[in-house]
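Okay, so here's just one chain, in structure tokens, the form predicted on its own.
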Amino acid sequence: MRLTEHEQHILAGGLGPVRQKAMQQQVAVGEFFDAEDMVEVRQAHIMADTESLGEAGVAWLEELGKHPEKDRRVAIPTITDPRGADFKSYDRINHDAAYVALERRASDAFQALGVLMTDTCINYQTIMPPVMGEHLAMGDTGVVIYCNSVLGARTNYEGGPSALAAALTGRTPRYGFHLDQNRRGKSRFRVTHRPEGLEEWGALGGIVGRCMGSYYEVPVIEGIDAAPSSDEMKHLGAAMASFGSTALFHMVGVTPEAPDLQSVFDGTPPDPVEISEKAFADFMADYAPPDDGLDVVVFAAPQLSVLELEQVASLLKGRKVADDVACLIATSPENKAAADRFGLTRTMEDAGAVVLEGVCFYQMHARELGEANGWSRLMTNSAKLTNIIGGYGYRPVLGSMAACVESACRGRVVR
């Protein structure tokens, strides 16, 4: 790899012996995969639950934060994904106080690296939203697919330490989607049938993700007539990176580098492959219960925007959800504060609703959450939460966010 006379300085251990190993580690993963050189990075973002880093995680970071001061602070603004434990209303849904205590811990460690620790996963909605052209290390993949796609930045995705050796060396590997022929189209399909609600939108990501054969096969959607607006996107973004694992998508005249079908493709586009009203309710009747049984209802993955969570209290409002159901609404610091603020946080907890800040419900020891409180039977309107959730044991249903809200209520699915 080509390195400049600064890459070179962190390399031979000039700025100290934390910069040096992780430009090592940046050169190995260079090397790997044949990059020619180094790209500044503007923003990193590191995922930092604890399900994730383990005790050996946790003990990693500490050590590193025993380094003088000067040594070991992050070079660039560096912030993370969502907690694996909100530190206030734990106890309201029997986390266990030993995963609470190591999430304590690395909170503790990314704070003496001047991590800042906004704990979310759409800090494009929240927290400098990067702009086209903008090279980033980004960890969680509905970071990076919005990133990528909606905004025109250009990241791949990080794991946790090469995030944070991005972080502490403002440079990452030139590679992958940092690259101009990696942002190609590859595949294109063609939607007959506009998405009708959030979950809908979330469907059509899983229906493109499941026709995905490589993390380099960028997919081009045509047929949207009219932009979506920004939670849709997240939602569209969110799971097909999870059914998929996409990292970049065009939507012909909405995205930025898709003005038009010729824009994005070398050569002649490829034939289209047509999502129609029926491929939906295909996607839908996948996660469709066999019986009106329910445990918990869970808004969350992504976090849910200021807006979402007005429509959320909107349909909570005067309403009380049953008993024998837990309804779990996240979202980050930022909303959460805002959310106080409006006054919608007291609408929806009124309604017997926990809104947990910082977390993302699949990140916070999800297996074990529900064990602690007998859940199983999962209604979401989050197609990238059906996705993940069915590994962590519990059996996913997926509805509309009014269907949501009423099935929480009443104690039963509404089909």
Given for the second form:
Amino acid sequence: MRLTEHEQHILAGGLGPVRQKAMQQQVAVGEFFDAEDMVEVRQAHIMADTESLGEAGVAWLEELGKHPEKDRRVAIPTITDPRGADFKSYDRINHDAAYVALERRASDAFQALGVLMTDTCINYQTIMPPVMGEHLAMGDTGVVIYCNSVLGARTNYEGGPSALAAALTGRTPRYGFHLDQNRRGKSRFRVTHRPEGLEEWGALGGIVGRCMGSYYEVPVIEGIDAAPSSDEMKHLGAAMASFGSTALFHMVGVTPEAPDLQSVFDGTPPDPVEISEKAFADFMADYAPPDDGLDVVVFAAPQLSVLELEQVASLLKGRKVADDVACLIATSPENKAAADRFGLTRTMEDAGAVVLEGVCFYQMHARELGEANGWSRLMTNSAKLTNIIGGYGYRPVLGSMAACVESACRGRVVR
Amino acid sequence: MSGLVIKGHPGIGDAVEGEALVAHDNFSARYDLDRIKGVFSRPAHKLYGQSYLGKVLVLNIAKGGVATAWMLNEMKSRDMAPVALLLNYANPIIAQGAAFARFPLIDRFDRDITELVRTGQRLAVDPKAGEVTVLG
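I would like to compare: after the form predicted on its own, may I see the structure of the form predicted in complex with the partner chain?
Let's see the whole complex now, leading with the same chain.
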């Protein structure tokens, strides 16, 4: 790899051992993917909940904190993905105190590095939306796909240690979606049914994601005439990334790098795969319940925007969640504060729901939470969550936001 | 086929030797493994129920989310990791995780690596050269 003088200085240990180790890791990854050089990045976003960090990861972070501040402090604005526990509400959902204690250690360790604990997977809606062409090191698949596709920014999937390395050096190896040639369309889908609720936007992401063969396959979607909302794009992208390990899609006439079909493909576009109303029905049927049993309704994955919170609150207003069902709503700390201010939290909690902040359900020891609370039948409007949560011992049902609220209140699945 | 040298793209980590555990299936540390017991735990995986401890894992492509990047290091810290990972295609997350953990990883072989190597064969893995030698 071709390194600048500054990068060689870091690699030689001139800015201390923490940054040196970070640069060594980045050079190894860069050489693995034949990167010619590094690219400076403007923000880093770290996925580092304790479920994935483990004790080893937390101890490693704490070791970094023992270095002098000038050696350990992040070089660019660095923010975090949802953490593994809501410090304010963990006892309301029987979250194991040992996990909460580990989470506190992780949080303290990150703060010693100068990381801002935003604890959000919707930073593109709430913290600092990236700009077209901006290079980033984003560490959540849903964040990556939104920033690349909807905003035209440039990032790969940056796993926790890799995003932290970028935070410490201010750059990342230039490979994958930092390069023009990898951002071109590879496969083509034509939608003949415009998704309606957020669950259908997620379903569309799931349908496309299931067809993806690799990280580098960039799907192009046509047939969506009017621009979707940010929340619709959020569910579409998060599900596509989850089902397909996909980091970039284009939507013809909507997303910034796809003004028309010709400009997104090199040469003749491939024949389109048609996605009809039946494909949506088939997808939803994969997450239909065997009966109407229900333990928990979850609104999360991604965290809810202020507008989604308002919608859930409107549906819950004056209602009561059934005694034997839990209703969890996860959002970012910023949006939680806004919901408090707008009276939305009060409305939702008066109805018996629990509003959580800084977490996103599947990243908070969902298996152990399920065992502690007797939850296995889970209903959600997030296609992403239905894809992931089966692996944690749940039986997921996918339904609309309104059906989820209705089911929570009746204590059984209503579709 | 003792002595066969299989060429891949230069990889990550130090040279190691170990016994192959092979399947034409994919790899995600978060979704496929019981990392406490050291076995494949996803019922649909072709290596379901088998221990990967001390093995050179030979699989098709890396799948799954971002969390895997932390996990190789965490597994290695408890001596509960495979010896090396040989894939047809790695993704950024597994490469980043290998770089963090200094874990031996090679991908992009001349041919399908899951067809060139059989379970039980002893392999020498040289990531720097991007080479795997079948020892017997």
